[in-house]
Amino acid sequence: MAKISIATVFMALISLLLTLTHSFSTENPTDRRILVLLDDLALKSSHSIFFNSLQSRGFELDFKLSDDPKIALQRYGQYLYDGLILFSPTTERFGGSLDVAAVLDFVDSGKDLIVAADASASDLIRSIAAECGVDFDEDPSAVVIDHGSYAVSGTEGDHTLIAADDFIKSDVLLGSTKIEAPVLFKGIGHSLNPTNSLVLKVLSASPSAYSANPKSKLSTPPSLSGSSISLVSVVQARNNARAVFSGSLDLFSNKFFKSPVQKVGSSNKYAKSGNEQFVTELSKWVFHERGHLKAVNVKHHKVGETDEPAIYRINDDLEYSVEIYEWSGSSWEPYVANDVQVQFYMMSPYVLKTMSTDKKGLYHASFKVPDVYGVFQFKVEYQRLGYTSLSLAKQIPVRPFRHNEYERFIPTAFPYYGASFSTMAAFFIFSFVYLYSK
């Protein structure tokens, strides 16, 4: 009995060691192991182009049925996967120990998520999305219908197959190559809270879209309509975990990847839809192959010196520098931008300067310490759409002048100096005159 248990413990520790060496680390931010939960194993073949493209980029995909009782995201407190793909819109309950709270903890720990809903999305998927700020249409039978922007097909459809081309303008999210062809979409729409700064609409519906049941007549105006319907959104959490929420599982399917598309009303016929490019670029972003920044080597020193002092004096001239790199998928490349700012902050920024770069990742700024003493911080707060947020703070005290650092003679006080000495001289002369006058 003891021998068997020792052997199992040993094997478990060995496998844990193996998983640890292959997991996400700060030196290599691209996710490696991804758990894919499907509600139907046929999805493995019907979405094979997407999965093969992920595997060819170096990801290890672990396919499981969503009600498999052996599903476990973490073991012994360590996460086994760096990313989670939920292609299981109809699943009411996950197998194993996975539930909404476990998925949210996964995202809270910094890992990434792709969730695809569909026309029959379950409450489980809807609540995961709602917790992340994405509100799917509450009507369970509603899908997105667009009579002005549907994809022309051979059969007279009910216009639920939409050709969407209203992309977010961001090279970080969607790559630098423009997606020419519209993206085919068939599924449910969701809305985002406009005050939420962490969620972004990547693919919006056209102004003529609305979310309703295609089989029944509309009795009331639909709750979701127009461009406020988002078809695909992304969430970048404050801990830089990234999630993609799509209202259509077919967006990722081989059928949509390969099919030609023509939007109604436009004469452009594209032989291939934009789905494959869209999904590939978005997956590169969500799994941290693009737009992941790191800031290292924060340095500050007085102008003319090289080592960092422990304290500055007011009205000193100092220089601050930081190196920012962007992960390119395989290596750290210098990040080039002209809007990185550094603040010299104590309750409010006394100095706010835009840093200049030498295009090799080094950003520097030099400024004069303000005429206020106290404990300041060098703060760099950098949040740009699609990039990880940088939040650096380095504390440094600032002292006032020592008593021997003031100027010895104040020029504006020369008249007073003169007056005092002149009264002394006058006293001296007066006493002579007074005593020696008869």
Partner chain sequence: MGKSTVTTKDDAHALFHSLRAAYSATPTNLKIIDLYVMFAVFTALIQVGYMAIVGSFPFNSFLSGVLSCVGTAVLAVCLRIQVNKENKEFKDLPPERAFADFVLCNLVLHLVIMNFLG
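Since the one above is the form predicted together with the partner chain, can you give the form predicted on its own too?
Below: the lone chain, stripped of partners and molecules.
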């Protein structure tokens, strides 16, 4: 019995080691395991294009039903996955040890999340979204309706199949290739919590859209209307964890990926919607295949020297440099920007300077140590839309001049020197005249 127990523990440890070996690392962000929770395993086939796209890019997907009693994000205090996809909008309670708090802890630990809802979204899914600053319409029967931007179809319909094309203008979020075709959307809208500055709209509804029950007449103004309705939003936490919230599960489906689309009032008819390109590019961002920065080789030294000193003296001339790279999906490439700044900081920045770049990843700046001694920090706080934030700090003391390092004669004191000697000369002349005059 003891042998069986030891063997079981040994195999469990080996399994955990292999899991951690293939998990996320800053050196290779694409080597990641993703847990996919589904309402129905039929979604594996109805959304297979999206899942195959992830697998072709090196992701290992673990599919489970959302009420599976064996669901676990952690084992022995270590996370088994680096990403979580919730395609289970109707689930009222997750299986195993997973709940709202566990999902939020997962994100707080720096992991990534995709949540897709629909008109039947449960309170569980709404709670997860609300904790991240995304508020789905409180009316459980409401969906987004747009009589001015719906997708043309063979039947008149209720205009809940929307052809949306109001994308965020960001190459890092949606790629450098413009999405020409509108995105098909059928689901619920949401608003962004105004107190949360970390959440962004990626796909917005048109000014003619509103959220209501399509099967009943409006008796009161809708709670959500116009461009304030967000269809798809993203969150990048302060720990660089990323999350995507969509009000439509069909947005990711094979049917919407392959459907032709024509927006009402437009003569342009596209053989294929923009859903696949939109979802693929957005998934590259959320799983850190794009917009992921790292900083290495932080150095500082006096001008004309190469060694890093243990202490600086006031008014020293120094140089600071750092190398910044961006993950391209397969390798680290030099990051090129003109807005990276370094601070020389003690309680407040005494020096704030924009660094120059050689466009090969190296950023550098030269400046003079302020005429103030104390314990300073070199600080780089870089935050740019869609990119992981960089926060670098390196502490260094600054001393005043020693007693034998001051100039023998200080130019600014020349008037005082002159006054002293002129006083002595005047006293000598006065004494001579006083003593020898008749």
